[in-house]
Structure formats: C-alpha cells, structure tokens
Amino acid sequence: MASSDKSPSPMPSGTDHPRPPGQPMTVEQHMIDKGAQLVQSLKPVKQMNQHVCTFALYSHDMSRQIETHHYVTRVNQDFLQCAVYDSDHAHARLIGVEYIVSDRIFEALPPDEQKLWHSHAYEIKSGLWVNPRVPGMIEKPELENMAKTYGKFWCTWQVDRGDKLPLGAPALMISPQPVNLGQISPELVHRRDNKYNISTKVLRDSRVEIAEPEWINPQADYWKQDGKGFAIDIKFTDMKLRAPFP
C-alpha cells in the first residue's frame, strides 16, 4: 500500500478514460438496479439536499489542488456529512467524505483532533464555496452559518495523480486560505467559473456583509502555525485473535 504522500504502485491496466477499469454493465445488472430502486427506500441517499462546489488542497502537498463537489446531508443544526465527488456528472467518482461541525462542537474537541480540521470562513467570504445554480438570496442564510463551521475531509481516491482506482492510504485535505500556498490557482477558479457561468469575484463582492467569525480557533488550519501537514501511512499490526463473544 502507498502512503498518502507517495505515488502508488503501478496502475491497473485500462484506458485513459476517467472511469475505473471494468466491463460495461449488462442488461441484467441494469434490471437488478432498477428493481432494487423500486422496492428499497435508499433513505440515507435521499437526505442529500445540497450540492456545493469548492476547492481543496492536500495537507501533505498543497501544490496539489482539486475542484470538489460535495453532496450534503444535514443531520442537525450542528453537524453535516458530505459525500465528495470529483464532478457533478452522472458518472462522477466518489473521492472522499467530509464532516462539518459548528464552532460550538469544534471547541469541545480535543486539541489533537482539532488539528485535523479546517475553517470555512475564507472559502465562504472569498466566493470559492458556491451552491451551483442556487440564487444568492436563497443561499445567503446558509453561507452565514457555514462561515462559522469547521470541516474534516478525507480523500480516498486521488484522481488528480491519475489513479484509476482508490489506491493507498487516505489523504487529509485542507481548505483554501488567503496566505502562502493556501491560495487557489486562478486557472482552476476560472475553469470552474466558466462551467457554471459565474464570477468568483462578483460573489466575493456580494458577500462582504457576511459576518466573519469573531474568532477562528488556531488549532484548525494547523499548517499555518508550523508549516507542516499530515500524511497517513499504513503499517502491519498484530490482530486481536479472540472473538468478542463466547
């Protein structure tokens, strides 16, 4: 297994198409899926009520920046969970998961845990965080709340390095920031803006009145303190050989 800061082993054989290697679905498989869709509730999936497009950076290599698409489930006022994809297309690849908590919950986390989280205030205020095709007046109350939140984002599929399958250890992701390597490439933003016919600059100007948090805990965005990120590695360990039941 490759650690999150190293290139993986040779890729499985396949074409250069972004879809993972494998044979096309059969008619029988399509029928099974359609039949299951008719009789199963799929309740967790149906709770995803928002699509957010933004950007993320790898904690161990901030020169690697990606556009991300979060499909958001609101569990309650203080906790959201997101399935993260590399695009909003029908065949988008599921590349990770992000958990989002309010400042109230974040402040109760242990300091070592807080180091794994990032703040969202700059993402919101700068116009990088958008709800595609949602009018500004409708999304504004949500943006005001999101500016006070913190997120922990694990990337499980590093598609930007060409991985055709989810390989190696997960990578911790961090949010854009207005300093040093935390700034997002203008080319990446321009490409996103063209796709959705929006202007990040116009969005930024329209969000001037959104209040910034009175205080952003410095344990979040921890790289800004010491210039170091986090990389995950995989190691062998002894197994527990006794079953938890008699």
Contents of the next structure:
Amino acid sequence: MASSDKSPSPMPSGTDHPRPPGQPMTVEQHMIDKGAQLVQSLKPVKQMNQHVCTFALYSHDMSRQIETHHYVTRVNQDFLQCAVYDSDHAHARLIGVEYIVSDRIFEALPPDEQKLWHSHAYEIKSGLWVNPRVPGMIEKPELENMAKTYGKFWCTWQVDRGDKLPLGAPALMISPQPVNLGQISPELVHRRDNKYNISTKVLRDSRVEIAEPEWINPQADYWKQDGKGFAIDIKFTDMKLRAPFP
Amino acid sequence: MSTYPEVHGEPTKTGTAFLETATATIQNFAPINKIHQHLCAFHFYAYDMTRQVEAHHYCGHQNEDMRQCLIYDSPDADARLIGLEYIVSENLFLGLPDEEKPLWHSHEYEVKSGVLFMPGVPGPIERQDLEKVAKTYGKVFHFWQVDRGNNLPLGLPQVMMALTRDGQLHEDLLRGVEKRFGISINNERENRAHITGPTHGIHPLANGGGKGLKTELREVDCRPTDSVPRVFV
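Show the same protein again, this time as the form predicted together with its partner chain rather than the form predicted on its own.
So here's everything in the complex, that chain up top.
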C-alpha cells in the first residue's frame, strides 16, 4: 500500500499554505495545555540540550535534500537520540527521529543493520553541521566526538514534497558526502547560512584540524558501494491476535 | 523504573556534559518548548497484538486539529526515544487519501476505557482534553523495539496500533501503570462514560482496515549522477 518512494494521492482539501490544515488553537485548548505543562514534569524532553542544524538526503532519491533541525539528548558517551524538526520555530513540524552511535558501538552492529546508517565525518568537516549560535571554540570538542559517529535517521513527514500532513511510509535518510550525488545543493546551504548569518565555507576552513577518522566503515553510506538506496514499503499482512481486532 | 537493559555505552564525560550545559543556555529550543503535555497509553505492533509497549507521549499542538508527539519508553530522565505519533481531528482524517487511512488508528476505546491518561493532571481537566482526543486518529511509528530487549534501535520502523476493545491489553501492563502512577483505570472508565468518539463513527479503513501491517525494506537505484547538477560546496 504505502511506500516511502511513492507520492501519495492528493489531499482533497488543499491550500497553498505550507502549514498543516486545521483550525487555530482555541483559548480553551491553550488553557488546558498551559495547565498540563505546569503540573506535568516532561522530564524526557527536558534532557534535550543541543540544537544542530544540518542537511539530509532521501536514500531512495538523493536529489531530494532537506535542511534539518536536530534537538539532541545525550544518553551516554556512545549514544545520542534526536527529535528532528524542519525548522527551529515554535510551529516547526516534527519530521523524524535520528539515533547517533559512536564508532565503537557501530562496529559491533550486524552488517545488514550497518547498511541503514550513515557516517558524520564529512558533514562535520565540511561545515554543514552547525550548532546555531554556539561559538566555535565551545562547539569544537563536541564536533571532534561527532566526527567519529554514525547516524540512523527515519523521516516520517516529507514536507519537501509538499505533504501538508504526514503521509505514507517512513523514509530512510542519509548524510551529505563529498562525492557527486551526496553533495548538498549550494542554494540550500546559502539559505541556511543567511538565516544564521554564518558561512559554511569559513566554518569548513576553521575545522581543518578536526581529525579525520582513520576508518569509516564502508557498510555505512551503503549507496557509495553499488549505487543502491533503500525505500520502505508498508504491506497488509495477518495480525497475530489475542482478542478480536478492531 | 525502566525494566529493560540499559543502552550500553560509557558514562558521559565531564567535558561533554559541560559543553551541553553551555549550548542549552545559548540555543533556541522553540519546537521543544511547544511540548506541553504528557499522555500515557499502550501501542502494539500492527502485525502482532501480543507485543505491547507502554508509550509515554510528549505532545505539542500544530493547531487545534493536529498534535505531534515524541514517544518515550518511560517518564524518566533516562527515557529512550522510541518513536513518534501524529494525532489529527476526525475532520483532517476524513480528508486523507484512502490508501493512507489504514495507517491511522482510532482513539475512542483508549479514552473511554480509561487506559489513556495524563499523569499528574486532575481528572476534570484531563477529561476536558480527552473529550477531544476520543474523536481523533493517530499514526504511530516505533523505531526501537525495546519490548524485545533491544538495547539499541535496530531494524526498520514499525507501524503501531492502539487498543480497540476489552481483552486485548496484557493484564500485567495495566497493573504496572496503575501501581506506578497510583491510578485505577476501571474507576476512571466510569468517569468517562459520557465521552463520545468520532461524530461519523470509527472509519472502517482506520485501524489497518482490520488487517495487519508490516514494513519491508526494498533496494532502489540511486538516480544517475548526470541527472542532478552538482557543484562542490
């Protein structure tokens, strides 16, 4: 039925507005939300302590590239989990989840699992990956850690395709790479740089001394091996039951 | 609180922790600050009802008709981010293409049965919001199969479904949340007897259309290099 690389049928109700369709928030709902926020501790989301802006490409169609905003929680020295949004605004759309592991953890993953992951070294060395508003000096130790990591990013809302609501199957995303298909469109980078008043090129120059990892496992960035990407299909099947459904 | 094995990894180094404290004060967390609500419920795999997961939803509104939620395996600081859920009003759901509808599940039973709750929120306020939730539909993907003991997020995203009738939920999962959150789901069920589901009834295509759903990985060719203009950035 649904596939990450197939365009969904058009939505009957359509406006050209990029935001999801729906009524504005009512005063009543604002009150309920404020009330809940006051009494609930929301501990897991309060652990997010880093905002990363970078870019990603669809594994099934690398000509489609997006700017991403990662809100990152470090679980421990070898593992981070990120909520990924399409902007850093209050109305940002939640477009997916990325997991980040150290090279140590990555090397221990089964080979078929490793194919779903991408390397981060180029993304960081190239200046594409930034911590907006964080001075370079403070950013650097973390970038040195991150250059050796691998990520697995599932995108569940293909906003670049114009989807007003999250439609279809999740898509596997991959990281920018210095070879042909993996390069990010200069316009996309330029737009991001203008927004934060930064220069990816200057950042790249300032990151020359960040050590290149001695080894990037070729099972990651699997498309570089034989030009194959991945799509996800959702299919009907039987459900194992313990009571009638639905 | 977590009953599953921990994510293996070295403890966070002091330098790293310091950096993150610094960034947290300088950076903009607007999308995260919009998260205003914690809902607890259960999900099961869309091809296997016997595998059920306690799901802690942290939700923000996009507008009156839509919420987006991060799903964690516990309400604690060390919780694992296991998935996400989108919640839309009946009105938006009815506008979805038909082939999309089976991926979404109804919320009427979860609300009316008392199984879905907002930890720490007084009943009358909770029920005000749940009257809306009961009429909505949700689309959930889990990326981390913690219920099978995975200490890392392995494999493909999974379509998840929600409870639709009595007899589906494992009794021990129910007792677990009642004990930890000091609630009685059966008592709460009576308080919610007046709540109603979608105005047009639960759509027959929702909830997988009554069938199971599974995800599969397919290899595709990357586009030929010359189809995309390239300039080194």
